[in-house]
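Below, in structure tokens: the form predicted alone, a single chain.
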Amino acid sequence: MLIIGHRGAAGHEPENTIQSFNKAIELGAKMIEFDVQLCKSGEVVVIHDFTLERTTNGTGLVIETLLTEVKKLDAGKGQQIPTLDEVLDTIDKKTVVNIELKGKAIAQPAAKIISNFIENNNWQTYDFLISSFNHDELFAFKKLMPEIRIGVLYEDIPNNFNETASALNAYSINADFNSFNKKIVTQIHSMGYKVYAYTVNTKEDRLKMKKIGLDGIFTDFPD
């Protein structure tokens, strides 16, 4: 079962920061998940919430904040909010990355950066998994980079999940771990998809997910 560092190693270090990603690598995560969205000046920044309050000492919407202002904020332990370029430079192919697209119009700028790292930094297409709850953005990304793997994100898995997953030629179905049981996992596997669950932070839940046959779990504690 694949251990995926959720926002790096968010149980140990400030989430979605360089320090958190380095910690996840140190702890042996085989994949690292993080979130990307646009700031006001158009750069792709790595932060989960659409607002700044929870994870930084700033206020307001990310989309209404210039990168120069974003970089002045403390994201915990003196860490900055990084850009997608900075995160990929840091991880440097040490693990596979699962990039979650947040908000609208993020697919094209994210694809441009990923394409650049494949062309110029020796990254491979299989080093990336792109996921989102915004399935329109997944379709937009798939059109731009059809060779990159797609993970379809759900909170609860709908009965017609295969319509979207099939149309995207998806690699995986990613959902809340409470959504899964043995029957659902078997059904998803029978359709050819991997099954990944978020966010599994206890030994009890980890063992349960392993027992029902999950392919991977997102966890704040990769160790």
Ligand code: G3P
Contents of the next structure:
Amino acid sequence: MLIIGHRGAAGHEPENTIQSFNKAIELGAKMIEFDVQLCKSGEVVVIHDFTLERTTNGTGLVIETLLTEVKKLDAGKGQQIPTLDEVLDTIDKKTVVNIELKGKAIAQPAAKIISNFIENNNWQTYDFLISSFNHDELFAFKKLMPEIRIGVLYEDIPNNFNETASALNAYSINADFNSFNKKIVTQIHSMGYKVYAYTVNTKEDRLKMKKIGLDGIFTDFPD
Ligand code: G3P
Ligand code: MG
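Given the form predicted alone above, what does the protein look like in the form predicted in complex with this ligand?
Entire complex below, previous chain first.
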């Protein structure tokens, strides 16, 4: 199974920070997942929650905070909230990246940065997998960069998942590991998609996912 570092190596280092991404690389993750959203001044920043409270010493909404203010915050162990550019510079093609789009109007600014890294920094289209629970953003992204792989994210997989996945010409179905069983995995595979499950942090669950045929797991402990 593909080991995907969830928010880097969030079990070891502060999630979605440069330290966490370096740790995931060090531990041998083959893909690294992280969450992106817009801040008030329009930059794409790497943070999971829409608010700053849980993961930093700041307060309020990310979308209402300027990058200059975002950069003053401690995201744990003295780490800053990184921008998407900084994270891609750090990972520098050492792993594939799964960029999870959070919030609205994020597809276009994210696509612009990804295009720039492909044109100027030698990244390949295959180095990226774009996912989101917000399928409107996935459709917007697909329009801008049809060659980049898409993972359709679900908490629970609905019966009609293939309508969305086929319309997006998706690469993978990504969902909570509790929503999978052998039958569903076989069905998704027969439709031609990879199957990735989050967030698998115990040996027991990992073995269970392997047994039912998962292609990859998101884990806070890539080791
Ligand atoms: O993309 C997999 C996983 O990260 C989705 O859930 O809440 O951890 O972003 P969340
Ligand atoms: Mg995520």
